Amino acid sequence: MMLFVAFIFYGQRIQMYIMIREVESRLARLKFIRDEGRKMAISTIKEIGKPQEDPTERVDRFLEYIAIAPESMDPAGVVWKLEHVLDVRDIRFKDEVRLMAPEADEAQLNNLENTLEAALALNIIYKVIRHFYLLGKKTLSLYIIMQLQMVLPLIMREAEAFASALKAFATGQPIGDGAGALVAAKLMHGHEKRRIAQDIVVATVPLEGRTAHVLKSEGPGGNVGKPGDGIRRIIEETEGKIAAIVMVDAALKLEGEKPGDVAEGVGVAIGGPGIDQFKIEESVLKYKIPVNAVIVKEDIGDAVSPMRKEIFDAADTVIQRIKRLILERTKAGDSVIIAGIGNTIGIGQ
């Protein structure tokens, strides 16, 4: 009978504090995440850079960098002011990692600059989980621990998945958001390649009877680059003779859905903050151009980790998939883009 008194009355109260004790539990992990992040970008930094003075001081400032949103009451012309923010905090990062790292090369700074960023990001989410936790245990509100611990099992999944892509950028491996970029390798491998636009290269591919203009971003450095403005500068140049424009990008597979299958779709497959997105949606739509999309689906885990073999050979399985769209698409002699999306770190040209 004092058992159920005590339930009764103090119930909710030893449930919060069983709630507290598992978000202990995950945010002592995700510090040792966050931890073990900077100290991989801070060894990766000395080996590869081979600084002069220590670089720890550095990347602890870099690690606590950040970029605020323009404002958007007025919303015209917004997306040129968040490009123009976006772009002043890239020159920032590779001017700062060039500073860390003065012996490094162009690709090396690339995958250093991915290093750090998923080291900033764990930053993030530790501060963040951290600050909501500290909070709750303050004010002793359940409705706030009881957030935090329902939202935590997938931020500790994003989590993980970060601590992958740091080994992955420090080594330079291909990570599973290239699938779009090694499509792309595969089709231009052979053929001369020019720049045309920041970080992007293009070739031209004769396919199925079709010209091709088949472009990713310029690998093997860790690198997106400004796909929206190499699409819209190839149909400026072609005059807007563009039969059909086929993305190729890595999408989120839904719980029960193989890493590694292949889908169709229209639209700008292509993530972002959406800037490139809306230069891509404002070229075609000036010309009336068809944009099809096929997409390969995979975890987020797998996004950011090192390329799983899964994934690797739904590159064959796109290429296929391209070749029968533009047969049933396009006519002979027609000229088409092909835009492999996504980080092409560890995938040439």
The other form holds:
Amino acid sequence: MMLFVAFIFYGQRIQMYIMIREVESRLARLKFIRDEGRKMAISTIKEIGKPQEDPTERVDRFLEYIAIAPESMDPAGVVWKLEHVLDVRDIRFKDEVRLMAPEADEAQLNNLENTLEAALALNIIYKVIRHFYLLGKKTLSLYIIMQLQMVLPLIMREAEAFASALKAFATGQPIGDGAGALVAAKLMHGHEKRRIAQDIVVATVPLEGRTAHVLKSEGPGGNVGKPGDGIRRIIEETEGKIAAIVMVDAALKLEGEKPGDVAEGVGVAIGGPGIDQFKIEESVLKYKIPVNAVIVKEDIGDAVSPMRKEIFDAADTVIQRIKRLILERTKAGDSVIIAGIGNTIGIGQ
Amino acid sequence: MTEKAESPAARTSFFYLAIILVTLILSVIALSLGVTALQGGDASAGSYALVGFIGLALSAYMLLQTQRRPSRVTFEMPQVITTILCQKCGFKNIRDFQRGDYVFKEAEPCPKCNEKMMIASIYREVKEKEKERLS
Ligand SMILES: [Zn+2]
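Starting from the form predicted on its own, produce the coordinates for the form predicted in complex with the partner chain.
Then the entire complex follows, led off by the chain already shown.
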């Protein structure tokens, strides 16, 4: 009898303690991932960069970096402001990594930067979750703890994804996100390349009787470059005489879909903060160039962990789709742009 | 921030063991009380037995939980395979990924025809065990 009374009056409280316990164990896991990531980043820097002094302190300072997004109350021109902030952040990160790892070459610098960014993301995830956990414990508010407990499964997936990304970046393995870059690399391999924008290379390749300007970010170091600038420059160089643009990128799949499935559509297929998408949409609008998208489906874990065989094999399917697409949608002698989007880590050209 | 956080976890697990022990003892007492009450023909025997069984189940469940937790803590590297291909004669060399490998990197000369080989693919194979798909 007493037990029932206790449940009636304290049921919610008991439930809350159970939730707190669950959050606690997840938080311990997050902390473990964060610490392992940090350790791995430091050991990789020591191994590759051969610094004179211990990089630990510098890494710890790096893991606390913040970038403040521009104010968007008056949204006109906010894209350029955001681009500027991200550029400054990027330069700052590169300089910092260069100081940590003086012996690393350009590709290794990019990989180390990516590694540290993954470690930074893990650190922030851990700290935010810890914040809400402590806040919930302090206020004993069921609603704070409940919200936390509800989002935690998704957060954990994201954290595990960042952890595997960190491992891939530290060793320089290609990741699932590089599916687009891989397709472009396969198309442009053996042709002459030139750099057309920051970290973007382009090759002019004959394809099915058309002239294809194939572009991707410059590998094998980990970076995504600025494909928006690259595409704009090609359009300007050809004075808008582009019959079609095909963008190839990895895209998040829905649960139940197979990784490595290929789908087609229209529109600018590119992720990130939206700057490149904006730029490409602006430049194609001027000349009314149709933009086609070919995407390779994968889930968030696959996108940032070493490339799965299914995704690697999808590159050939994508190339077949691109060929069919330009045969159907353009005439012989036309020029097309094929843009392989994504992080090109571990993929040369 | 590194070492200090280790001790609370250890303390909680000790605390939990203590709770489990207390629950266990209390439920055993409740059960024995239930048995004596049953022998005396007392009406409260059922509720004693109920409390005892719930306590037993609870402590068993908690024990199981403490057993299960540590096994989830892992940070292992996935196996990634590099395939090196000879463009001329098709000779294939498959090995584990090494730092510095990248797709389209020139590799060592082919042992068959001495032509420069190239890294043709780098991927991770996933053992499908959990998937039976709805389609
Ligand atoms: Zn050979």
